[in-house]
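Coming up is one lone chain in structure tokens, specifically the form predicted on its own.
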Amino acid sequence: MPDTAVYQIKDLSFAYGGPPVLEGLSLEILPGRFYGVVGPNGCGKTTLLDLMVGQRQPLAGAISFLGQELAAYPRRALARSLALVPQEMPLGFPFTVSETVLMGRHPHIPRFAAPGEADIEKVEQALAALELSPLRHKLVTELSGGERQRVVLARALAQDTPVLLMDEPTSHLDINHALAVLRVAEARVRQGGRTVLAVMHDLNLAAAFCDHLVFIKQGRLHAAGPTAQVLESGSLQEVFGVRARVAWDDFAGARVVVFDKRGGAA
């Protein structure tokens, strides 16, 4: 896949009526890659995704998708070609697991049309890839905070586009379900060459899966690069303010983050 750029972010600057929770932020997202949005808690990681899906309007600066400006795009376009699995749902209405991810599909389906052979063969690879075929006539108002969590990116998966934006996939699961998860991800980047931009607060697990990473601190881009380069000491002092060593280690077959549990200036 040619190196053209999924997303273009120029100088991008968001508040919510009182100081800028991002600004002057520039950024590019290159195809067949596995993003990994890093940062304290309050530093406009949420905000980001939120603008970068056209939840929200840029309070300056622009947003580019596939070459062109992104509030350009119909939203049922743009839902053929960006799913996003927020950082909270509500799965409020008493829909089957199935039916949930069904969901997914909407975006190809004409109006008026029932679900065709292709739709119903994405929702139950999207069951399969995620543990869910077993809980399938399960309603999720039912369903644990994990399970419902796999469900909605399960309807993400079934979603199938080329570009995935994941807010805190892992947030409610156990650390088994966290790894199958980021695996399924990951194989969408090595096999089917998409994107994937994930916001991530374990930095072990982004470094295991992320083939770049995106820190940002007070709303502003600190540092972004290959997670080999930028993944590193000095860089996680100055964004989070903790001492921690970074090394490769080949058990886990990926950099590896330990953190001095007593604090103090590095």
Contents of the next structure:
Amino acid sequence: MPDTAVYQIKDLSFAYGGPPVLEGLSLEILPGRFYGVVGPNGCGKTTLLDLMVGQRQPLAGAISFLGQELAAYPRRALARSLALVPQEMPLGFPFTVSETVLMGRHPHIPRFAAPGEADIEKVEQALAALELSPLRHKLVTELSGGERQRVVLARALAQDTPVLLMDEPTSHLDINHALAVLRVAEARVRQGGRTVLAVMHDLNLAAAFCDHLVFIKQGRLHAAGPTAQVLESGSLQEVFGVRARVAWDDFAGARVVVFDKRGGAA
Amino acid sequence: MPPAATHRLNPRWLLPVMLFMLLALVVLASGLGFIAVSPGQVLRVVAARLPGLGSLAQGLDQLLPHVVWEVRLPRILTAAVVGSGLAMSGVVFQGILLNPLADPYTLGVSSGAAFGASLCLILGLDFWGAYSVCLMAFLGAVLTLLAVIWLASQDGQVAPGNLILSGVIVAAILSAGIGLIKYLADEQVAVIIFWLMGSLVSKGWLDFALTLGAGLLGLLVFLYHARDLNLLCLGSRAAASLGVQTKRVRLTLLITASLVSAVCVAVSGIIGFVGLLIPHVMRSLVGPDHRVLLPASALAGALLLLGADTLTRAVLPHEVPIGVLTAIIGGPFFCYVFRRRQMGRGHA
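Alt. form predicted in complex with the partner chain, vs. the form predicted on its own above:
Once more the chain from above appears, this time first in line as the rest of the complex follows.
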């Protein structure tokens, strides 16, 4: 039987030379789903993404990506299958919006070749999907934080990969744009059969868009499974230390989370 | 191709125009000086060096070929190539360090070269004739760079922010060392100070060949990696996820840029602001795409340094050290550019 998992992560551990940041984490990511990774600040979410894109090497454990050892992929080949929306985005040099998005085509264009028709089309689609077309000639150094974040996303969309990882893709966006961005990602999953995994802070957005949630606490996997099963007050209490109530909401069309503002002590 | 932003100059005509201006300036500068030579005579002297055209020099003053070919041209061409080298390495340092203030100085490369040269001058080392200072300066630059990289690296990764901090620390230590050497130097102190101020006086064909070799090697390596460099401007996570071998590319570019600037500093002494100013100005004129920015900066650096050297050599009543001149012209201009950037950011 062919190995259908996008990711198979086994007993993953990592440390930055001190105490472990991730410990014994095992996870399977299946194709065609929207995954959300949630957990408190500093629990190792970004480190997990770094390991999943090969930016850092695990201390112990194994990561296989599309049935092959992740470390065995040549960089460019990996970049044709896997896109990343990183959290930080130093857009310090005055490239235009369309130039920046075109950089997403880098792994598809030979070193000394000019971008072709197909490349330009992917860029146009990505710009349109994130409502950036009117800004195409603006310099990225002159954009607002939210606009920059959408440019970084558009670049990853233009990369046109079956798998997309995002590190807090909506942290700088107002609610309108946050919903729009997540709808774009969702459409890629629903219509394109692609796989998206996003580190998210807003639990209500996670609940609304993610099929599966992965809870991480202090470098360990706390729970993982379909959103309807794992998103409940017990796990929120255990992972975040807050009192919360989770219920289906017809208006939202999703489960919604409300919190007790007085904190975790019951 | 994506439509170019309207406020940028089109490299299709800008680069040829700059190249033409450079050639014209070389010819013009060869004629300027104590003995005036017309551009036509300069071209005849140069053409006469070509096989079969030796007869062109007939009828010219016997002195002219010597003045143009042996004295002025090597210095003029060296000035142009050193200007290119400093400007290109400035572009590359700024790109890989994501810091528009990075240049050979920020990384300690220049201080290392200065320390090596000072050491050579005070110890009177003379193992390679006039080129001993040059060689020691080069060694100083390379050793300093290795020390800075070693200081800045953690688990095999060089962090851009650390690199600048390490460069500043090492440069501070080396400056103290240079100060001590100057204090101990007695009679040679004038020679050391003169070297430190930078000069292209009495550069010969060997100097030109050395810098040209380093400059061409640099240009090839930089242009080969120009697109990777564009991506590195997005941060190393983003660049890596787009298929760039960030660690290898950054190290290759860092070492090449340091070699180029080390050779330049070794030949000409400390010439400031070219590596800082030119990338800034050219980025605002042609945009940040390194495939265009690198050749444009190379040409602009050559124009600037050759212009400044001609000014001090042939126009000013007394020869001012070129490093002092570039700092006097470049410093205030840079303050202006920097200030305008800050203001622009305030409004945004």
